[in-house]
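Here you get one chain, nothing else, as structure tokens; it is the form predicted on its own.
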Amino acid sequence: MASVIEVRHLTHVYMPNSPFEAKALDDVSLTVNEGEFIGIIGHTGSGKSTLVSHLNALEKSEPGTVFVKGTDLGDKDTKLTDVRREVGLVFQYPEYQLFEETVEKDIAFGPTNLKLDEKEIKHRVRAAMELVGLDESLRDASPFNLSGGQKRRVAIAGVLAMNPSILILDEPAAGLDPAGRRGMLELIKGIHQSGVTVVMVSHSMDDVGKYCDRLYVLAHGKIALSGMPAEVFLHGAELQSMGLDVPECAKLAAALRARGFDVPEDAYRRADVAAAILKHFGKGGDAQ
């Protein structure tokens, strides 16, 4: 599998030589492998958004190395306006950042500014649209009479209307009521399923062990802990340490295990968990 992005020693200090010195990434290294639905946790001031930040050029450090499909960001010659047209970044709240009089241009914008004919731009908002899920009745609307979740899904829509191959999301489902919080990441998963490479930062472990692939676990600026969630859940005494938690799936699990119950080491989805037990006391069947 082909790497998309790639981190290597990467080191980020704000306001260096000064009394407010802070270390926020301390010798990072990860890599994103094209199509992976990738998880980035950590506690508030773990360095989750500053990571992100050098995904697309945000942000540049020394030292360290950020490739995305091999290019390195840091070079002088590389363009950094083809870079951010191929890693969409999708900070938190990002509705926030709205600002035309209706959803149309809101969504057209960034094509717009690549110079685009007007039939494409059309075409990527519409399908930009589509994709995140708004009713075609609102590319006439004002963005800021819509609903939060609404404003949210036209934000998403003007980074995918750039057609980036990664998306990167920062607490996509921060501050959204639960059925809201439920159908963004439903979104975001319908977006992966469509060819997109994405990397999610959370603080939320039932949320990055229902979607993603595998997890980075940030703890001061550093990697704690990498691997696929099931390997990632069974460091729980550890990722407490952290500030962090487990999936409630998975505390059930142990909690059976403790009890005798024959429940995987690896499980911490609802339905593995309910076998289980389904298992246990004789009864065949799926669990839903």
Second form
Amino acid sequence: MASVIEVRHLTHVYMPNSPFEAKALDDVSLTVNEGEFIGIIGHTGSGKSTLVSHLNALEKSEPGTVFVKGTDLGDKDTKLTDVRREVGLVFQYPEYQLFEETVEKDIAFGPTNLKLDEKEIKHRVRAAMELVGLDESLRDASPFNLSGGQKRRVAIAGVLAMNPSILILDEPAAGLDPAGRRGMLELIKGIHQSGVTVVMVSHSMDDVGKYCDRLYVLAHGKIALSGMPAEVFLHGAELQSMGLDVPECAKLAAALRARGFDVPEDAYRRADVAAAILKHFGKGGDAQ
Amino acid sequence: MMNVTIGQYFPGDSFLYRLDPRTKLILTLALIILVFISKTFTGFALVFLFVLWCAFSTKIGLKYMLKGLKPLFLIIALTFVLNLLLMKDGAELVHWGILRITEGGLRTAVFMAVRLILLVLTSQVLTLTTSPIALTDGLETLMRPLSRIGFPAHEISMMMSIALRFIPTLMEETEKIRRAQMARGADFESGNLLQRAKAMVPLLVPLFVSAFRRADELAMAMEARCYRGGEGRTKLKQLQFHRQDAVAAAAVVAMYAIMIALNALGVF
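Now show the form predicted in complex with the partner chain, given that the preceding structure was the form predicted on its own.
So here's everything in the complex, that chain up top.
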């Protein structure tokens, strides 16, 4: 697998040499491979948002620290528009960036900035709306009259219309009700399946555990843990000390393991844990 | 954009911090008037040293304060040059083509520059050492006598504290939206004036929408806590003058006495 994003020893200090100095990132290194679904987890203030800003060249990095498809983002000669075309970034509460009169015009903002021709823009807007599950009939509606979940879909479509090969989402499900949350995550899963590399920032272990291939846990600006979800969830106590949690099912599995039951270490999804429990009883277990 | 720190309250603890905000407001005004009535270099030096000493006593660091002067440097330099070249008064010092610099011109130019610097520095000492809440609280108390003639003292100070409270929030919001639009390929930096003005639309519309939303939420939150204007409203923190306020006032009065004497004597 080819790596599409590489971060090497990235450190970011806000307002250096002033009384308000704050270290947001401290020697962070990570890799994202093509076609992966990566989760970045961390508590509020752990540096997640600063990190994703670097991946889109919104924050200026030192040369040799952030690479997107082999291009050094710290290099002066790197064209930022090229980077932003490649990496789509959806911020937290993206619905607050909507500004146009109609949904169609708002989604077209990105492609228009890329100076595409009108036919291509129309085509992309339609494709993006379809991908995020917005009905055609909403094309001429004002984005300000939509519901919260729909607004967010419009905003995500606005980023997708730029056809990025990597999509980064900062807390895409924040502030949505359970149904909206599920819908949003399924939507992102669909985008991933359409061939886009996805990096999702979240603080919900249940969400990242369910959808992501690999996780990075950020605490106080450092990568505290990384690996497959099953590996990360084995560090339940550490995660809790960082103010994070493990998914309910992983907790159950760990508790059963501690009591000497045979639950495989990579079982953290509901189905896997349930299968392990059923297997135990199927054998004619003695624990009632 | 996030690095605007001019005049932002800087938490600390020293003599100036402990003064009553009313004292600080009145004395700052008095010092600024003093700067403008001074007619002698010695007088300026006196005020300058006094303000500098005040600035030092805050323990904030002079370098940090001087950073606040930077945006005004151009204005100060411009007034200096204009006064220097256009004021014709007294003996001629330099004559160079059509440029003539006179003694009076030089004097006025230096005076104006020093006045502007002192003006900024003095008000900065005030805002750096007084929290916005204390500042508006002091202002409201000082303006209260005017409310008898129908002047909305409470409302104005409430509006001021809300505005001050939301400056950092809105700046943060602007930065967020700016980044979001930049991620969508928006370009705020290049193009001619018209293009740049047009590029601001994707920034301003969401900003206004969110400002109105915030205003709405704030109004609702205030009403939910039974806010209904200043009538009969009591305060948690009652402003009270202490000995230190008298000391500070005495110092400024002494400055006035010296200044008047210097002006009368016509010292250099």
